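The form predicted alone is given below as one chain in structure tokens.
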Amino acid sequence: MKKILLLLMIPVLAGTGVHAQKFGGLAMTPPMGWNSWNHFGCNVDERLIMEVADAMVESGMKDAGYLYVNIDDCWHGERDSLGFIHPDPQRFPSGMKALADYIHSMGLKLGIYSDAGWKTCAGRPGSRGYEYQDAMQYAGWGIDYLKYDWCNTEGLNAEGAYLTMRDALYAAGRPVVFSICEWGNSDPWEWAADIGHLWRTTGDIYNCFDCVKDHGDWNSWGVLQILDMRDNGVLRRSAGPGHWNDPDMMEVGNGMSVSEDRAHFSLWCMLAAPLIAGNDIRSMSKETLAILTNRRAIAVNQDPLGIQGYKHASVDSLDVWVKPLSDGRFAVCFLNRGLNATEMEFVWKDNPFNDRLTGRAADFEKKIYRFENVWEDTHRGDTGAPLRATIPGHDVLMLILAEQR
């Protein structure tokens, strides 16, 4: 009876006249957590989410920041007679409430994966016509994030479906951290931030650093290239508090080297990316454990001001970044795309900073600033004289400038 109730409320919901909208409050700075997919695919099942969430503890990633242990596809069974979605009973015989008071007893929070369409991209069933019945058994079950895909969509208009979630989302009434996945596809960024807390940008990435992985009818993508797949330029007016540019899943430690690692983790946190990692966190090295909890990278990932960074310069297979921080500061990421070091000489009073999108700057010749190298506590210094260092391939120099006083 009272699912027949529940069921009988959506219209009801829907016709209110109350004004939907997405919650408010939530990510304010870019999310951070970790995603199955990436390392697990569809082999998810709820001892696997409770380990990672163990591991997540334990590991020391919660006190880094850490929040989310986000489910993605393949947890779903089918949806009873009334339309409602139930987890897979084999995967999940205590079923995801039960999961979520256990996520939600260690100070963390819990994340669940759907899809605009009638199916899931792993062929599951999709959300299409059952969204409000969806976000009201998400939030009967205590879930804090949704990521929705764009699989099996055809004939949809994506603005649209994602508002429809949306206003789902909200008629329910549970704060979710909404996540829209439709690839960058139809420009989210131009539409998306009253709809979502973050979206896609690019299709998805793989455990690689500078290759395309050749699917048939679509392709993966390494780290470089999705850096490369937009106009940082346009993304970057549309990142800030509550709504970012989200270029997937971090794929550090599955695989690539400990130089890529720490480029790409470098990356994100210059880009505002949300930070969610795709490893298996219950058997990380330490190399691994590092990257993903260094603090000053983190920092710089989580400033306040949610300045998304942009590409200062560029000379043969050195690029450099900069991200206008709070407190008058600045990250500055120097990547080296090539497989060779190479040796640089960077002359600060030659290059300064001027960021039209926020007006920061730094005329170097008028003020030097200190600096502190994020991956090396030994690496100190300050811009009064020109920076000389040399840069394995595949890998970064990430400085954090403040004014000298």
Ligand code: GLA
Given for the second form:
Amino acid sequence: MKKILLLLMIPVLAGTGVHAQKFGGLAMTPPMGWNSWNHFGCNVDERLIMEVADAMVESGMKDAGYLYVNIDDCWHGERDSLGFIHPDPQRFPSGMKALADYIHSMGLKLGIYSDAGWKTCAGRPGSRGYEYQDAMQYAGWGIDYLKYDWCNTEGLNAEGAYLTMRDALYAAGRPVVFSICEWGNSDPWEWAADIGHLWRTTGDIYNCFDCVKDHGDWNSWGVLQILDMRDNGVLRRSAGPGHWNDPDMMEVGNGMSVSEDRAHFSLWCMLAAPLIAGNDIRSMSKETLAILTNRRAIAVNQDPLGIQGYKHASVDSLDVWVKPLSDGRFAVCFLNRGLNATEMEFVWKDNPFNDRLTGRAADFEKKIYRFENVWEDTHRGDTGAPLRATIPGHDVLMLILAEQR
Ligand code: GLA
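Could I see the form predicted in complex with the named molecule next, after the form predicted alone?
The complete assembly is shown below, putting the previous chain first.
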């Protein structure tokens, strides 16, 4: 009898083993946090990460919703004789576990970076062949977020490589937000929703509103270039709670004008993009902080429906972006792509909103919506009359519309 039971149990146990999947219930709204790369590049150490965490709390960013403190490339030391990865002992002398404990004690979460190839983009050890071991190590340290890059992956298949790491993370047992970073090369929006919680849609961002930076064998891209690079109508089909398009980490506070930073942030909010700050938040200006913590803009980004906005119209240098929100509301963002100020008149009645993807619509002939201005506390109005405004160059006018009761 015992033998039979044992025999019966083996297939049952095998069937109830770790059923590989992505961690559910994470990133139900676009993840918010900070990442070291855009400002600090390879210049990372535990002191910086702790100071950034302190600043996240003291500046009010944590209260505004920023949660993840993410270390990008170059934290790595060597693998030991068993293959386990360790942080650079000079830069992280206390070790990753101690750093994670510090971050967690502040109510924040710690993110780390690796690469699906043999080496990271900056030449540090990649996870190729060590996926399960790295995932175990990260879980032991208490890591909450993994950005997984795509350098040095010659001959690998992206979907397969990301699936392997997803399964490794799941097997390691500690819930981790999994951030796919293969730059949109193999259309991750078509396959990544069950693999990661966000996926990069383009190459790297550059701290310029309307430029391309030539690095020789690769380019990085300004805000408008990223906005235009992919077919947003295709991308937005794949976005939603737990799975987001990622147009890259933000450059707010990294040298663009206040108008440009405001427009960049507004667009990322309209796109339901992850809001990962990329500036030195220990020493940011009042204007930068005000942009990063604008509660109305963040509410647009974090709306529970998780609908990615779309371009409603575009005339000359002016784009009109619309994002359906919960409770029948809409966010509208008028973007002046040009350098010169532009005067506009928007006749609501001639511009019904009709989002074919979600069926959400607003007919301004039938209903009047009242609005508040995201960036100007005192500007309120309604859609009963045309909207007239002057929008400075590289800036936005952003409104939240709610039905008049
Ligand atoms: C790639 C990524 C960047 C950054 C660097 C680090 O370029 O796209 O976001 O992580 O690697 O080397």
